[in-house]
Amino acid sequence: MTEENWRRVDDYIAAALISEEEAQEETLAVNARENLPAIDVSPPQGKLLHLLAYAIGARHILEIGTLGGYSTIWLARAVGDGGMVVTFEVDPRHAEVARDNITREGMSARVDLRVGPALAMLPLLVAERPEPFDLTFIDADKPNNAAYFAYALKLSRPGALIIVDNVVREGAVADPSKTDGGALGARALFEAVAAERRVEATAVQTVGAKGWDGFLIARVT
C-alpha cells in the first residue's frame, strides 16, 4: 500500500460521508492559495473531531494551532450557538487567513481567535479563570506537546477529551534513532501522559491523506 491509495480511500470516505455543506472546500482552497502550510488535519479527520465534541455535548473547546481555522470551523459547529472555542495562532499572517475563513463560515460569534505564542498566552488563559474546557485539540509545534497537555489538563473538567495531533510522525515515536523536535516532542509526551494519574488514555495510529500518524486521545477523569 502507498500513500495514493491512503489518500484516494480519504478521498472516497469524504465523498462518502461527507457532505458539500460540511467539507469547507473553499476555506482549503483560500489557505493553499495563501500558502499556508499544507498540514490542516484532513475532512475524515475533521468530521472525526466535530463528532467527538458533539458526542460529548461540548460547549466550550480549546484549540492551540489555528492555522488557517480548517479545524476550528468544525470545533465551532459543534459547540452550537453560545459554544465557544478559544483558539491560539501564533502567525498573525495565519490569524488572518483563519479569520477571515471563520467569519465566511458563519462561525465567528462561536470563536475567540488569540494570537501570539500559546506558551505565554495560556498562563494568561488560566488567570482570567475561565469556565472550565470539555475538549482540547492540540495541533501546534510538536517539541512543546507535553507542556501544552500540562496546560489543558490545568484547564479542562472532569471526563473532558484531550486529543493531540501528529503523535506518531511515520514511526519516529517509537524509533529511538529519531531525534529531531517532533519525535522528542512526541516520546516526551507519551512518557507525561504515562505518568499522569488524572487521565486515561490511548493512541491511534492512522494513514491517508495526511501519510502514516496518529492522535493521542486523553479523558480527564
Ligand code: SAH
Contents of the next structure:
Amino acid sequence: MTEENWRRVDDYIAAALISEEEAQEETLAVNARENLPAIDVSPPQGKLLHLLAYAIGARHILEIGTLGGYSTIWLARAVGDGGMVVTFEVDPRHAEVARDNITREGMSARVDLRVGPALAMLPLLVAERPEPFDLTFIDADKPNNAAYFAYALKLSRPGALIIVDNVVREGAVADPSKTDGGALGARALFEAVAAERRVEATAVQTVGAKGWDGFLIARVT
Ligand code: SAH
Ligand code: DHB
Ligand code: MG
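Got the form predicted on its own; any chance of the form predicted together with the named molecule too?
Let us now look at the entire complex, which starts with that chain.
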C-alpha cells in the first residue's frame, strides 16, 4: 500500500483508457518545465471531471484554481463549441502558463481566465448575472473552500454539480489532531455542505499518483 503502487495503477489506467491526444502530456511537460507545483489533477481524475461534465451536458463551467490549465482543458473539452469555462487563478505566472497551454490545445475560445484572488473577484462575477453554471470545480486555497462553495451554490442552476478537490488530505479531515489550514478548510466545507438543504452530497476517497485524497461531490436540488 505505497504511493508507488498507486502510481503504477494510475499509469495502467491511463495507458488502457486515456488516449495520447486526451492525456495532454505536453501541458504537464510545460508545467514541469515552468516549475509549477505538480498539483494538477491526475489524468484519470481529469477524465472523471470531463466525463461528469459531459454526462450532465454542461455548457457553462466555473473553476476556482487554474494552475497550468490541466483540469481547465479537460473541462473545456466537455463543453463543446459555444460552451465556456470561467476559471480563476491568483498567480499571474501560473495564469500565463495556463493561457499558453489552453491556446496550444485549441481551447482559448472556451476559456475565460480571470487573474486575481477568487474571493475578491467572485462578487464581480455575481454582479455580471451570468448564465447559471452547470458545474463548478473548486481546487484553490483550501481554507476558503466553504466560502467558494457558497458562491458556487449561488451561481448554479438546479441539477448542477459542485465538485471540490482535496477534501481528505491523507485522512487529516477526520483526524482532530490535524489543525492545518487544509484540514480545517475541509472540515468547514463538510459542515457547510451538511447544513445546506439545497444540495445532496457525498465524498469519495481516492488513491493514485496524487497520494491519498478525495473529492466532495454535491448536486444542487
Ligand atoms: N485545478 C488545477 C490545479 C489547481 S492548484 C488542475 O487540476 O490542473 C491550485 C491553484 O489555485 C494554484 O495555481 C494557486 O495559485 C491557485 N490559488 C490559490 N489561492 C487562490 C485564490 N485565492 N484565488 C485564485 N486562485 C488561487
Ligand atoms: C495542494 C493543492 C491541490 O489542489 C492539490 O490537488 C494537492 C496539493 C497543496 O496546496 O498542497
Ligand atoms: Mg487539487
